[in-house]
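Next up is one chain by itself, shown in structure tokens, the form predicted alone.
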Amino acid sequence: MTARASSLAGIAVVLAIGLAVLVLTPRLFELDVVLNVTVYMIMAVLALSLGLIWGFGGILCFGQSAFFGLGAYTYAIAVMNMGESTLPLVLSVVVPAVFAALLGYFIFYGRISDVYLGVITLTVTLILFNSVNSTAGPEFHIGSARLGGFNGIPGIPALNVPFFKDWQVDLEGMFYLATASLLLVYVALRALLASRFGRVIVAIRENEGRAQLLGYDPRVYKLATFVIGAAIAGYAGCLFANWGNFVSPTIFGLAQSAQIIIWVIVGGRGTLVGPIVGCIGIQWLTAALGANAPSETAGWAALVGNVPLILGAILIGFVLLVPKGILPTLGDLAAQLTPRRAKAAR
């Protein structure tokens, strides 16, 4: 099978095991399920933007939740005041997007190193959390958006269908909207990786000397990296918004931040499915670790019924034994079972 049909075929696995998520859950499923699964599938978004920025574009980028942030309380401050929510959605995807370009230039052009470019990235999302939790009294507003501080913004008016304020999007409808949303922006990824964009910023990210004799200039692609995926999060942010109808200060957190980064090392990095898997395992056994710890513990059970705890355990582990991640280590795998397969079948 050449390269491009294994690519494809792969597309199309993912496809319909997406199509099939979306037709049968609500119909299997009750509605706290559908639920549940919908904000796996809005975080799955927003992993899919630190693996564009990181496992493509090789920019480890700590303040992916200062995207998300922004998007969120874009949407919801533009849609309390214009009461429609079409524009509102373009500005949560398009005020991260201007933010990162921002950001990126003064990081990008100014020869930033990696290692400076993670801490700066994680200030700033911490400036943010610190700003937005600061802004609790009544004088925080923004026309008739009250922040609320560390209270949060809640009763987000819902999504509608564009330019019908009538017409809005129910529970179940979020159900569809995130996972076509997710399935969509894969492709998209999977589309643009494939293209000359694509395979310059992955050759710049193996070696950014040799890509920049040939006459590319990593500094123009990178920051266009960077922009897409701060965008792709500002829409998650959106998303995620409407999902609980209330958007809190703890969106630009530092677990946030870490949490994003743990998803695509489990997952796998310089994949698309991998940091999908890694978000939606982590999401789904984060759920069932809270829902089966006891309320009053002590001694070993209270360890054992810590989920921040066994979450770094698995990090740690991960990064240790299987430090490419699920998908990459499966594909090892099976790369070095299918010649001895052969061999044998000879």
The other form holds:
Amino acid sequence: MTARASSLAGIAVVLAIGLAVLVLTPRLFELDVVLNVTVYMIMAVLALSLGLIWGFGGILCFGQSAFFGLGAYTYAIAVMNMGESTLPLVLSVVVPAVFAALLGYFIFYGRISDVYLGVITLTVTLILFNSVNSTAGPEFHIGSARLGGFNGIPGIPALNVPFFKDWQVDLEGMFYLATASLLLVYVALRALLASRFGRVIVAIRENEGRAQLLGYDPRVYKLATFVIGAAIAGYAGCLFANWGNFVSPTIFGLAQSAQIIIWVIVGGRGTLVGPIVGCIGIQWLTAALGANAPSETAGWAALVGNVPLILGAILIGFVLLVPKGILPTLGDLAAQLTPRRAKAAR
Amino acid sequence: MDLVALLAIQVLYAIASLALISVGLAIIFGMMKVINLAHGEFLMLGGYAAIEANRYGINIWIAMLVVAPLVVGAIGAIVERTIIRWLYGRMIDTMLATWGLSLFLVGLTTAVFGNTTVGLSAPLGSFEIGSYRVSAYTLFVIAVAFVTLGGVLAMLRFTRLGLVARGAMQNANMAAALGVNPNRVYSVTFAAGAALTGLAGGVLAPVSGVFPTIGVAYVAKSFITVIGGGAAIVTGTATASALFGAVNQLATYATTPVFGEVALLAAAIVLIRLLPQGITGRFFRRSL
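Alternate state requested, the form predicted in complex with the partner chain (shown: the form predicted alone):
So here's everything in the complex, that chain up top.
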């Protein structure tokens, strides 16, 4: 099989699994499971956004949750003021993208190194968290939407079919929307990475100086990657605000940022399926552990049900032992095994 | 006039506490180029060590100034052996692993101590400036910061240990050829940085109280202070703390504490954009 054919086959497999989930889940499971799967799908979109900019762009952003939160808040505030969700949906993508463009201009055109980039994005996330967290009073409002500070914004109106205010998306519709969005974003990113642009950003990740000598301006390409990642994260934020009809400043929090990074590193940098697998796997794991052992119990149960403890141990373990992530490591194993099998067949 | 004196003390205190929480990180980052994102949790552990020791009847001064640094220094040594050692030269990976460590420690302390704030009443009472009442402990924190920075400077400048450490950081292979074991130096440096962080955590425990997630409040501030300061450990920490501490306290005075923090972080981002090598990358270049 040529590389092109095998990559098309890979996309086909992923699409087939995705479509099976899309069609079967609501038919096989109760609504509570469908609701859980919906949030997995939304978070997987978020994981893909970091999978693009970190795994392929080589930009380790510690503040991906800033764009996610901005998308969610933008949607909430806009839809509460407008009452109709078409423009708010667009805004929830555009506002984080513009914010990322400004921030990224600052970072990439200042030629700030990897490490400082991490610290700056972390700092920006903290600024947003602190600012939004302190807006609890009634004097903080945008139009008719109160920001609510640490209480968050409850009762966000759901998405409606564009331009038809009365056709709102219900819970099951939200599942279809989230899953379809995930598949769409996946295919779009595959297409992007197969394009000339995608090849250039990977080249820059591999060797920035060489790419520059070949005539590509790394600043432009990195900035564009960063903005695309932010737009996707913002869209995920919009879906998330719809899922619970609620946003609170914790989505800007460091815990959220850490989770996104853990999803990507566990699944595997430099793949797109990896972050999706990592995201769904980790979320399923934390939900299962949290449900089995309430955090108030003492002794070993408190340790097992302790989500930060488990996530921290997973992150340390993966960095030390499986730095490439699950999928690339499995891929390497398969590659080691295949030639032998081919020889044996001959 | 009284108000000016009060404000001056507060600004000085903001600077001192910033320098105190950053100096341990500055040593670890400046000398080993290791980014320790569990720094905030080291501070938190220092606070718990002081409070727990005090609860078991140890004198409060010994608890803060001796027990806290010793406990956190020991933890630092263990962390260096088990995690950091395998990741030298892989800056991004150390960042991720120590972030994992930070989550792990938050989870562990929540399980052990519970998710509540514990405190330690500040000793020394208070004194008056005109119609304002100021805690004498504030002055103590300022003094500790001065002594700590001075001690680190003297250590690096005048002792054999400091000379060996600086040599190993500048050129590990050359130092090894001259008979120094770089691994030992790295271990000692990391433990020393952790111990100073524990000291800061212990000393600040009576001011802020301690709870498992308090590290988040510290980590970004100490990072930008270290990065804003640049390569020189003591001078960098001192100048960056002076700048950011003053910005923080004056903005707090003008608006609210929350926007004081925001002003600090925003000032840091502008500074890093203007001086990517930090203050000592441009000024005081030959300082320590």
